[in-house]
Structures are given as structure tokens and as C-alpha cells.
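Okay, so here's just one chain, in C-alpha cells, the form predicted on its own.
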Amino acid sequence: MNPFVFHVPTKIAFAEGAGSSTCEIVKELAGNKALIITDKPLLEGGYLTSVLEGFEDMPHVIFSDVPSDSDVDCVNTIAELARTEECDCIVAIGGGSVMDTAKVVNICLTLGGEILEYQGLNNIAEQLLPLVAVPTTAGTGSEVSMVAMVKDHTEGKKLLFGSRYLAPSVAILDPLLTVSLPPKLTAATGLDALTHAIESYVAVISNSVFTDSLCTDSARMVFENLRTATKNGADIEARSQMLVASTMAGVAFTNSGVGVVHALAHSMGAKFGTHHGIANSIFLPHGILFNMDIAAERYARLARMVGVSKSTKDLTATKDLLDAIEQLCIDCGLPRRLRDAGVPELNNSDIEELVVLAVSDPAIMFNPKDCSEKDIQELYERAY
């Protein structure tokens, strides 16, 4: 067996109606006031109420204006107040905008600076505040793991902070918290956390049986699930096992990495705006052709696991789960072209700006098969 180091710092419960119990836990941590960090459709549309009553004897300060696609700004207005208020420990409620936004906060308000200081990998070398993290989608796993990016707009690209620090205290996983998530991005979050699966699963350093074991056990979560989940928002089963499956997957993705799929939607969403979910949807049918000449015998397998081929033969088994990704995002009413997302029309300009952040982002690291300009380029194009 190979050697490997696995993480999980984050304490994880799940139950329904374990959002009720968030203040209790943040108790448990010390915090004397928190800073709750969420967005005003959550806040405003009266869906955290089962979990805000619980501060009701808690001294706490709640920000909402947290956009779907954070940014520095947000973070630096933030931090700005939680240092004012004299926050000693930060809630995140959310969907991974919220999520990465707390964590970066989180830097701020402990190590204090400017914040361009800690971007990149293992820049935090001490812990951090008590972060607890309650998310309100099923895609991002940002509740588990230990990064986080928030847009740059000056430089135009999108930030990425890495470090085991950033991984939240506790994560309360509650079902009845991603109720209300429209279709789309019940969808579009689903194949984020089926994208984290399937990238951890051939990264060039996935070789834990940890890993291996979530990413298998959350693709074919995601496979049995999302449609359900997409269609009947009211299923609870269906929404726990997303949940649930989302979280695996971001444990996963947090020790193996992604690759090409992420530093393609990352780029996109940095440039587009474009829903990251989405942009990874499109993406992944052609990350996963572009590394099947040398990651085939792990896609087979995994399409083996998962129940969606049982061919032996391992070209076979891989188209099969391509089939089987493209009929998912059809079947939840994804777009599979970038064109269909709302994505203008490429010029030579947009895709060259487009290839040089994504060769310059850090997921490109763990993708099986390198990456040259001219490779990511092309994928450009297909995907259009």
C-alpha cells in the first residue's frame, strides 16, 4: 500500500434540524460574540430563522451583503466590522461564496495585515478563530475543506488561500437548510460536488484508500440523487444524501486535489461570472477525454464502483461514464456548452487571457496529465 497523509481537522454533525443547534456549538468552541456571515435571499426570505434563534441570548452581529461571487472588498468590510464589534468567533450560513468569504475573514480578523499576504498554499502557519460553517447547498464542500478563493477584481483573477488552518471548526450539516435551493442550483452545486469526486479520484496524488472510498461513495451519491433532488426539493432523503455526499467530496478533493476541470471553471468564473457549479458541468466530459489516454484505468474503475458501467474493458467503462454524467446534466436541465451558459463569444483576446490564468492556477497541479497553453486552449474551444 502506498504511503499517505490524510486530513479531516473539521469536526462534521449532521441531523435535520441540526442548524438549531449552531449557537450551542459555538459555545462549546468559547466564543463569546460571533460574527454571522451570510447573504440577504437567506436572511431576507426568513430561512435561517430555526437558526438565528438560538443567539437570541447571544451577543452577535450579522452580515448579509455577501455577493453570489465574493470578492476582497466584501472580505476587507467585513473583517473591518467583526474587529469594531470585537468578534471572537465567525458563523458562516451558506453556500460557498459565503463559505470561502468567512474563511478569508477569518485571516483578517486573527493575523491581521493586508490580505494579499496569505494568498497561495500553506502561507498560515498558526490557528485561526473559531469557524463554524453551516451550509445551505450541496456542491462546494468548502464546509470541510482547507481552501478558499474570493475575486480579485483589480487583478482580474480569482485568489486562492490553502491551509489546514482554514479548514472550519465544525460543520452542521442540515438537510432542511437546502430546502429552498432552486432547481438550477441544486443542480449546478451537484455537479460541482460530482466534479470534486471524479478530479480527487485521478489526481496525481490520490493514492489514499481515504480518498479513493469518498470519492467513490459521494459520485455515486451524487448519481442516485441528484435527479430527485433537482426535481422534488421537498425530499428530504434526497437532500441529506446530497449533503452528505458534498461533504465527502470536499474531504476528498481537500487531500487529493482537483485538476484541469477546476483551473478551467475557475478561469471562466474569474473572466464570465459564470456559476462555478455550471462551468464545471460543461467542463468535465472534456477534462475527463483530455486525461483519458492516461487516467483511463481509473475512470473505468470508478465507473465500475459507481454502478454506471460494467464493462471490463476500460475505454468501454470510461465512455459509459461520460454517458452517464452527459444524460445527469441533461436530465437536471444543465447547459453543455458554454454558449448555452450565457458565455459571449470567444475572441482570440478572451481565450488567451482565459489560458493564462488557468495554467496559472494552482488545481492544474494535480491533474494526471500535464497541461500545455495550446492543450487548454483547445479545451477552450471544444467547450464553446
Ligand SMILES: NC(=O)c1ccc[n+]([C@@H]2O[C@H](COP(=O)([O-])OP(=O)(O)OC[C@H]3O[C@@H](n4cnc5c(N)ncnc54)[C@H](O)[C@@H]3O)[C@@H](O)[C@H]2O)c1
Contents of the next structure:
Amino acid sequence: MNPFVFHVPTKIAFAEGAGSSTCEIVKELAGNKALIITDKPLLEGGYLTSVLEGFEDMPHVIFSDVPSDSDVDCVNTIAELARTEECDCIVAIGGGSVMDTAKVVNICLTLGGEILEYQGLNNIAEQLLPLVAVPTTAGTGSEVSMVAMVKDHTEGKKLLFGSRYLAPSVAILDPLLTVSLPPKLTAATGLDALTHAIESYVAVISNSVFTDSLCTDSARMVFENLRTATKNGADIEARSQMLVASTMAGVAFTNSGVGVVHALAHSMGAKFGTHHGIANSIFLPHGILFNMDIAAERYARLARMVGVSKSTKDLTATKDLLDAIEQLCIDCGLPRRLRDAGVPELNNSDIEELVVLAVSDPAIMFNPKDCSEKDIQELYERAY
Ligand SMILES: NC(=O)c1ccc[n+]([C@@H]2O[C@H](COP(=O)([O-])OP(=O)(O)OC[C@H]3O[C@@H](n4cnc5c(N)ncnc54)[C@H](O)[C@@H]3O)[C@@H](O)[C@H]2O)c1
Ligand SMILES: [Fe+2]
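Please supply the coordinates for the form predicted in complex with the ligand, as a counterpart to the form predicted on its own shown previously.
The complete assembly is shown below, putting the previous chain first.
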């Protein structure tokens, strides 16, 4: 067996209604005043009442202006608020945008200085403030991951922060908080989870039985439950399966990395604001086809494990996996080309800019096959 290191720094608690115990968990972490970070649609939609009621007796301050495309300015504003209010713990309630913002706020608040100093991998060397993550989407895995991304509008790119200290202290998984997620976002975030599972399974450092099991089980749970969660959002069992699958895939990719699909998706998010899950869902088949000549054995094994292929032939089983992804996306109403996802026609200078972003994205380091600039350009053209 190959040697491996596997790490899950986050305590994970799942229960229907678990969100209402968030304040208790914060108290267990010795928090005295909580900085609660969320976004406007969640707060104003009244979706967080069960969580916030618990904080009535605890000093706290709420910041609810996190935009979907959260950025360095937003991080600095929140950190300033938290310093003024003397908060000593952070609660992130929302999707990946909120959780990633909270993680980067935590760096700023604990370590001070310029946030840009800490971007990249392993540039944080000390414990941060306790952070409790309560996901309201089922896709990003940010509630357990050791990475966070926020946009730097001046540079027009997404900054990546990666460190084991970024993993939240506790992830509270409450499927009831995902019931209000509209069908399109349910489908898109679900495809983000599936992409984490598939990319981690074939990633260059994906050699651990721990990540393999998490990848195959989470992918199976997405194939079995995403249609129902999308079409009948009130189905708590489907919502539960999706939420747990997303966290499992998050644990897998934070140990194994992702790949070219994520590098492409990050560049589309940075340049055109394309939703991360939508971009992943479009690029995923293209990434698999690109990697197929050297990773077919792994894709085929995954296809058999998740139950979408019975073929003993690797190429046939990989093709079955591609067909299953395509059918899942169609059934869930996801666009299949960038042009159908609101991306304007890509001219040469757009493609040049996107290629630069993708080849410098850390996700690409974990892809099983080397990608040249020409390869990346062709992937954009095929996906358009
Ligand atoms: N750190 C990581 O490990 C990691 C992994 C993957 C993606 N990401 C990041 O996550 C971000 C995307 O996150 P996301 O896909 O969760 O979307 P999001 O956080 O951007 O949320 C999208 C929209 O959904 C709304 N929403 C969220 N939960 C809802 C609910 N329960 N009911 C109704 N509306 C709800 C939000 O208000 C928002 O308008 C990207 O910035 C991406 O880079 C991070
Ligand atoms: Fe992702």
C-alpha cells in the first residue's frame, strides 16, 4: 500500500435541526462574543431563524453583506468590524462564499497585517480563532476544507489561501437549512460536490484508502439523491444525503486536491462571475475526456463503485460515467455549454487571460495529467 497522510481537523456534527445548537457549540469553544457572518438573501429570507434564536443570550454581532463573489474589500470590512466589536470567535452560516469569506476574515483578524501576505499554500503557521461553519448549500465542502478563495478585484483573479489552520473547528450539518436552496443552486452545488469526489479520486496524490472510500461513497450519494433534492427540495432524506456527501467529498479533496476542472472553473468565476458549481458541471466531462488516456482505470473503477457501469472494460466504464454525468446534469436542468450559462463569446484575448489564470491555479498541480496552455485553450473552446 502507498504511504499516506490523512487529516480531518474539523469536528463534524450532523442532525436535522442541528443548526439550533450552534450557540452551544460556540460556548463549548470558549467563545464570549461571536462574529456571525452570512449573506443578505439568507438573513432577509428568514432562513436562519432557528440558528440565530440560540444567540439571543450571547453577545454577538451579525455581518450579512457577503456578496456571492466575495472579495478582499469585504474581508477587510468584516475584520475591522470584528476588531471594533472585540469578537473572539466566528460563525459562518451560508454557502461557500460566506464560509470562505469567514476563513479569510479569521486570518486577517488573528494574524493582522496585509491579507495578501498569507495567500498561497501553507503561509499560515499558527492557530486561528475558533470558527464554526454551518453550510446552507450542499456542495463546496468548505465547512471541512483547509482552503478558501476570495476575489481580488484589482488583479481580476481569485486568491487562494491554503493551510491546515483554515479548517473550521466545527462543521454543523443541518439539512433543514438547505431546504430553501432553489433547484438551480441545488443542482449546481451538487455538481460541485460530485466534481470534488471525481477529481480527488484521480488526483496525483489520491492514493489513500480513506480518500478513495469518501470519493466513491459521496459520488454514489450524489448520483442517487441529487435529482430528488433538486426536484423536491423538501425531501429531507435527499437533502441530508446531499449535505453529508458534500462534506465527505470536502474531506476527500482537502486531503487529495482537485484538478483541471477546478482550475478552469476558478478562472471562469474570476473573469465572468460564473457560479462555481455551474462551471464545474460544464467542465467536468471535458476534464474526464482529457485525462482519460492515463486515468481510465481509475474513472472506470469509480463508475463501477458508484453503480453507473457494469462493464469490465475501462474505456466503456469511463464512457458510462460520462453518460451518467451528462444525464444527471440534464435531469437537473443544468446548462451544458458555457454559452448557455451566460458566458459571452470568448475572443482571443479572453482566452489568453483565462489560460493564464488556469495554468497558475494551484488546483492544476493535482491533476493526473500535465496540461499545457494549448490543452487548456482547447478545453475552453470545447466547453463553449
Ligand atoms: N473553500 C472551499 O473548499 C471551496 C470549495 C468549493 C467552492 N468554494 C467557493 O464557494 C463559492 C460558491 O459557494 P456556493 O456554491 O455554496 O454558493 P454561494 O455561497 O455563492 O451562494 C449562492 C447563493 O445561494 C444563496 N443561498 C445559499 N444557501 C441558501 C439557502 N439555504 N436557501 C436559499 N438561498 C441560499 C446565497 O444567498 C447566494 O445568493 C465560490 O466562491 C467557490 O470558490 C470553496
Ligand atoms: Fe469546488
